[in-house]
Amino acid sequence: MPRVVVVGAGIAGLAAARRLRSTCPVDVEILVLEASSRVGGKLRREQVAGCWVDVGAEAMLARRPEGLAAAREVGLAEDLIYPLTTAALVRSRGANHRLPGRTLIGVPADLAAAAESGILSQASLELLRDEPSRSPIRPLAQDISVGELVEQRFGAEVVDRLVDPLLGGVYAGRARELSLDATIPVLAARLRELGGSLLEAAATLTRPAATPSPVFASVRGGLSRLVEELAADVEVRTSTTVRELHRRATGFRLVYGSADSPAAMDADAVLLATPAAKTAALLREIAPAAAAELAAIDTASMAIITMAFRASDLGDGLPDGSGLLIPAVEPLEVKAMTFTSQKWPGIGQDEGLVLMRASLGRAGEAMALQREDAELVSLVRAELATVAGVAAEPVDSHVQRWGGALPQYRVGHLDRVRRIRAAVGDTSGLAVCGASYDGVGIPACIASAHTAADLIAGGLAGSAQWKYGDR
């Protein structure tokens, strides 16, 4: 029986397996080794007070098909839930301010909601109103970054106060450094046909549906409750680091286990669903261009701090609302605040709890993660005094970090992608999935594992002595 080895078991990874294991055209050995001690890569759920939560990835996207698909397919159907509200904040100059409505990812689409909003100078305001009537963009002949086009229509306060905050809290980056191409494809797509005004092509795709549906999803209990299901389908190695790959005459050989006692084992196919400088580490020798252009992937790290509070405790309780944004122009050091138990239904109301958490950590700040996990208590806390008048004592906490978690989309991007897919594709039976690729949410994570095991599967059928079972 052949041997398709995938390595690493995130989102990604298991949901390539899956896929396999539903596909392959002839029986086939499926083994997923996983580094750590644990499967779900960023999806990780902890207790905190004693109620789940999630302190990696929180929420998927729902208007896409991928993620409900697969918590429906692994029986999570009954369990998915939408959000309660997502009416979020903007800190802006001191003050709390409702997010407009309809913007793209912080594009304005609607002048009226970013007056409303106040988040925007009158200056901002007069540029919004005025670029429709002012010389359109030209249909795009290449990628730029989602900031540099936002700053020449709109000016540089709409980077800094909206569009920044919100792909900030998507891919902890910033916007004058982020591909259009890769983190706002549809209005790229758009733009690189038709050209334009930007205000007009943010409308067009903002447009309210006629049977409006819930943006974001969960799991009760948990979203890592759905690769937590995917990993019970499959076989998972965990604690299995591999170290090596090479190519053999008929396949691969896979070197683990620690570096004073390595084994080795071997493969006809091998998937690799890792990040992209464990990728690029694994492909030296075997597809050096790819490694190299892997090797180029910036990454952000993170930290999410969760607390829990009596609701007794908190007076008026949190500001209204799913979550409050922050951006880098502020005097915060916290980038974003999910006011869980008002975001999400089942988390901890039945306890009296209020649950919230906050991320720090962006593209280039580094340095700010470098504090005890009690020092980082301590600063959320008087952040949230600060924005939101909170200075009750939490019954628990809990720090989760992730180290480099977050690749960063720079311009072109999508291109090396290509080239990355190219160089990989000129060795038959290797395949490349995850975040560092199509999207870093959990729908994009999946298609991409999707594509891969296909490839792989693809690989399988084609090989006349699988077909005929010489093996």
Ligand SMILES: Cc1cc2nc3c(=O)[nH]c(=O)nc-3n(C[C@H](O)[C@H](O)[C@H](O)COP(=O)(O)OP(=O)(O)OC[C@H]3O[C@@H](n4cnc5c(N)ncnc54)[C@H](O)[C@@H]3O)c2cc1C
Given for the second form:
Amino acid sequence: MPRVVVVGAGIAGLAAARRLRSTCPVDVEILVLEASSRVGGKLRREQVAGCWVDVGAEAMLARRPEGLAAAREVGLAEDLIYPLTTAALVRSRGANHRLPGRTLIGVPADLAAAAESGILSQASLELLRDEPSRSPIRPLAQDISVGELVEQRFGAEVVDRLVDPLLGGVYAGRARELSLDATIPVLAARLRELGGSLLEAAATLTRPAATPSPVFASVRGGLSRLVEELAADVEVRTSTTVRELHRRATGFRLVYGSADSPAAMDADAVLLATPAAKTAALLREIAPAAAAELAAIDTASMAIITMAFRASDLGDGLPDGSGLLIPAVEPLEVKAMTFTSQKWPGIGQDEGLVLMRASLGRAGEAMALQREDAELVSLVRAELATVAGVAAEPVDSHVQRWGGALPQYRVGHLDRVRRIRAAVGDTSGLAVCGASYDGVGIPACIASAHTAADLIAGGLAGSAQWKYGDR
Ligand SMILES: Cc1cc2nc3c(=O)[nH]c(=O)nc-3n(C[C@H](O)[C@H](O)[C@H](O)COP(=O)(O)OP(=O)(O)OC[C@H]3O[C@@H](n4cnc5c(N)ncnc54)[C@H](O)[C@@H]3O)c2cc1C
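Starting from the form predicted on its own, produce the coordinates for the form predicted in complex with the ligand.
Let us now look at the entire complex, which starts with that chain.
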């Protein structure tokens, strides 16, 4: 029986393994090798004051099908939960404001909503109002950073106070460095084709749906249950670091285990579902061009600090809403707070607790994380006091560090991904997937996993030569 080894048991590796198992037309042995002692990668849950909470990814986009479908397939349909509120706040000039109702990941789509939020100055609102009558954007010939485009049309303040906290929040990056093509592809496609007004393009792309449906979903007991359930169905070896990957006359040899006493294993096909730097290291010998491109993908490091308070200690409680975004131009270090017990059902409410989490760390700001856990907790407490007037002592807290966690999709990212896939595709039986390619969100990671798994399955089922380009 041919053997497929999947390297990495994050959502991508596990989704790929499951896809192979359920759709591969020939019988295969599927083995997932995972370096850490647990599965899930950036999906991980912990107990804080006795309540299960996600300390990595906590929500999946429900407007794409892949995340919800994966949850249903592993028997979590009844446990899907949706936010109690999606009303978010943005900190601006020392006050909390409602996020404007209609934006495209922070790019304003509605002048009245932007004005009502109170976030923007009169001068910015005038730029927004006049933008559709200014000379139109010429159809974009090439990729541009989201920040550069928005600044040209709406001015710097809109980038700093809306786009950076929203778009930058997803990537832990900066809007002026993130690729339009890779991070807001619908807007890029429209502007490439038609050019025109940014405000009008954003308005068209954010038209309210005829039947509103939840934008995000999670799972009761923690979104991380999704990876736990996916892993239950496939053979995963944890604490098994793959160190080298070599080509053999047919198939591959993987060297794994500790540096002192490595072991080797052969495989007919290999699927790498590891972060870019690790994938680069593994491909150095067999796909050097892909390795060089992967090594050039920067990442941002983050920390998630979760705290639990007794509801009775909080007086007026936390500000209304699902959370607070804090632009980098504000004099605070935390970049976002999620008011977990206000956002999701069943987290602390029955226990008389209020849970919240704060995230710290943007691309290029790893220094902010060079502190002891206790210092990070104190920092979050101090900033929570500033933004929400909360002086209470938490009953429990948890600090989760995520080093090099989020790949930065810089201008030209999609071309880079095409070059990586072309180079990987030159080696039959090899595929890559995960957050470094087509999107960092959970549905996008699952989609890239399915594409990679289908390639492997197609190759095992038939032709000797098969690659990304064949699809
Ligand atoms: C703090 C944080 C919050 C986030 N919030 C959200 C959110 O709310 N919603 C959302 O959709 N997305 C969110 N994301 C993004 C999303 O979680 C990730 O992009 C996604 O989970 C990445 O999945 P992956 O399988 O590609 O990689 P990973 O989760 O990084 O998994 C890769 C796995 O490979 C293993 N590995 C690495 N090297 C080796 C090796 N040599 N041998 C064997 N194994 C190896 C690693 O240990 C890891 O388990 C968040 C990310 C972070 C960091």
